[in-house]
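This document starts with one chain, in the form predicted alone, laid out as structure tokens.
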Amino acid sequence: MSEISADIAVIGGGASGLAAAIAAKSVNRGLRVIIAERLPRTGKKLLSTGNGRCNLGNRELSPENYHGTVDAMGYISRAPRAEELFRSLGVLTVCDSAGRLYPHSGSAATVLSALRMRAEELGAEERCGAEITGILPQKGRYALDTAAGDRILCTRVIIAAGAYADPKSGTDGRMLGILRKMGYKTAECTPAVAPLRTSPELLKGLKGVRAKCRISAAAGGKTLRTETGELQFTEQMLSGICVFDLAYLWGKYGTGLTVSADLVPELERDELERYLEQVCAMHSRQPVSELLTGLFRRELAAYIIKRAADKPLSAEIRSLKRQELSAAARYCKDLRFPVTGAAGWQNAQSTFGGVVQSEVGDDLQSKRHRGLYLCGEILDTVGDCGGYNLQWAWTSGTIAGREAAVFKKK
């Protein structure tokens, strides 16, 4: 067994853990840092966010993109926004409609060589395929063992190492038994920024189907949270950024919630059904696979129309009776599906849930060990999808970085 010795020890070379390096370097370079990271490289979730572009930020950011006990934006009005700091790191950013930042190259790989570029040209060191085992607090310092049997020896030490979404990227839960096992208090962790599943029968048909529409999430007859964007269908599961954004409720209501999209919201139900006697009017003889065809492609309106009405497809449209036309408007505008469940971890760009904010102070040192930091998606916060979880991990990077290059040993 190797020991190797440092000033900080970095677990995790992801996002966060490459920010914090940086920023720890960046305020004192003489110190040691060292990037302990699982895979044989850093920062591979990194390549992979926004579709391979990096959403690395947002220019709208409030504390209703968060959710979980850590205050995510008290922290974030204390740090450098995203477009800053990568200013600083050379990276020329540019912003979408939406207020979603990207590189200017359009390519998350300028995004992650500025950070190790940055990390290297400081000094900080990288360890890949050094596996954190086991965290071991000595007499004001840490002893860091890892799977290969050697162990790095520091006073300080920042936990960088992700949660549990997306485990090909190296985040897979095992940081946080680790801190369960030190004493740390956790809130439960569910998907978040993920699908949502729901029961297979509804979905017959809808497979592959795109639609434009608002959806809202409700539990208890309470209407949670409502977005806005395009609803995509899978055979088990509701799919897209308004769904992701709800994915988090699911940790919170379990099989209580309920998803409901209304794929006319120009229109109110009234002015809906004096559409659909208007189409009725014209197209009476046609069939009722038809009745929805000038709202929908024509999967969505046979499914509408199978559900709403029990005629075959084949019928007249003016075979429908009065009570049916109105059952149509009612799925047009409440297509309701009782959620079942949320996608895999392999499928979540998140976690909600981790270490809770009771356990770190203001500078996301832990209040159980002088000297060791939290930071990313470990801690018990998650941003919507939009560039909000990045935006977390370069801020709580940067704070746990420069608190820990500043601590005093007592």
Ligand SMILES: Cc1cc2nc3c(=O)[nH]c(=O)nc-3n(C[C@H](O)[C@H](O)[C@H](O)COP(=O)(O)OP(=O)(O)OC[C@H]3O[C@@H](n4cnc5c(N)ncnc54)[C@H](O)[C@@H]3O)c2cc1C
Second form
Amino acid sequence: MSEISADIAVIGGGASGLAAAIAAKSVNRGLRVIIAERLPRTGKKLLSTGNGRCNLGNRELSPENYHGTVDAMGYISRAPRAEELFRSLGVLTVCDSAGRLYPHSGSAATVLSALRMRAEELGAEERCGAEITGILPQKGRYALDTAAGDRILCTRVIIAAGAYADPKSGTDGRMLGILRKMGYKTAECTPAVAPLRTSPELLKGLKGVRAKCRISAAAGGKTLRTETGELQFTEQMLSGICVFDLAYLWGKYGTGLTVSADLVPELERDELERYLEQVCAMHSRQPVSELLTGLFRRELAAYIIKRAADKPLSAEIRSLKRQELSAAARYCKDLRFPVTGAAGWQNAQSTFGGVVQSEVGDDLQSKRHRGLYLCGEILDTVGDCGGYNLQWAWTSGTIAGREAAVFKKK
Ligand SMILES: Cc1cc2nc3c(=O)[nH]c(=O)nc-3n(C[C@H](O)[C@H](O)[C@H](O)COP(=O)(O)OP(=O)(O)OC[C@H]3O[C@@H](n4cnc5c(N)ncnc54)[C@H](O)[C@@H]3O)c2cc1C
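Next block: the form predicted in complex with this ligand, after the form predicted alone:
Next comes the full complex, and the chain you just saw is listed first.
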């Protein structure tokens, strides 16, 4: 067993941990800062962000983009935005029409290299393969035990260990378990930025279908949120960015949640009915399977007709009853799916829940343990798809690192 001493130990070498180490060393180069990372390399998750392009931030940030008890925007207003931070690290960014920021190179590897290079230049030390399994607050310092039996002694500790999402990147929620045992209050964790599950029966015939639509989530008769985008169907799940942005609501509302797709948002329901009547008049002797040919691809058209009308697809359009036509219009405008769950952690990009706001101050220091800071996904806030989660990681890591660097023992 070996014992090493440091001023600051950062637990977790992901997005927020690397930002924290850089911020701490930028404030005071004289501090010994160690990044303890359980995996063989730091930043594994970063490499898969944004489909390998890393959507590292967004120009349009507002409180509506964050969900949970932590006031993410309050913290974000007190630290450099992603564009500015990465410019200071030598990375040029580009912005798309939705405000999403990416590295100019189009490669997430650029983002990770820039962070690692700066951390190294400033003298932060990476200890990979060092999983922290215990945090022992001692008089005026912390003893961190590793799975290999080593110990890190430090006066400040920054917990940047992520939460549950994407466990193959080193984040399996165990650090939250350690914090709970230390008395920390956490909000229940559910997968966020993830596909949603519904009854496989309702998805029969839709596997592989994609449809541009307006999608709403509702519970208790109240519409909670509406998004526009491409809805994708799998055998068991509803997917696509518009669904990812609704997934945190599963954690809030559970089985009371339903998702409804308006597949023809351009027309009001009565306009759509009139359109269908015209189609009926024009193509009365064609098979029913052709009723929605002017609106949708074949699989989606067949699915809606099967739900709306009790007849074979080969029957003639003129055999459709008025209420069947009306039902077809209803399904086009309000195709409902009761939500039965969210995708597993392995398919989630983030976590809804975590350590609640009341546990930390404006400086992200714990209110229970002086000199202990928390940042990133382990805190109870989750952002929408579009660079909001990485912005939170950079912001919270920067604040935690900066504040830990100026921390004074009483
Ligand atoms: C596939 C995918 C794509 C994504 N794309 C985007 C995107 O384009 N834009 C966006 O904004 N967000 C994206 N996200 C979300 C974003 O990656 C996370 O919000 C962000 O990485 C969280 O940062 P973090 O520092 O809190 O945790 P992480 O980046 O997860 O880092 C935590 C680190 O801590 C280490 N660790 C855990 N426990 C211990 C321990 N006990 N001891 C030592 N080390 C430990 C882990 O190995 C890990 O390296 C994506 C996520 C995924 C999974």
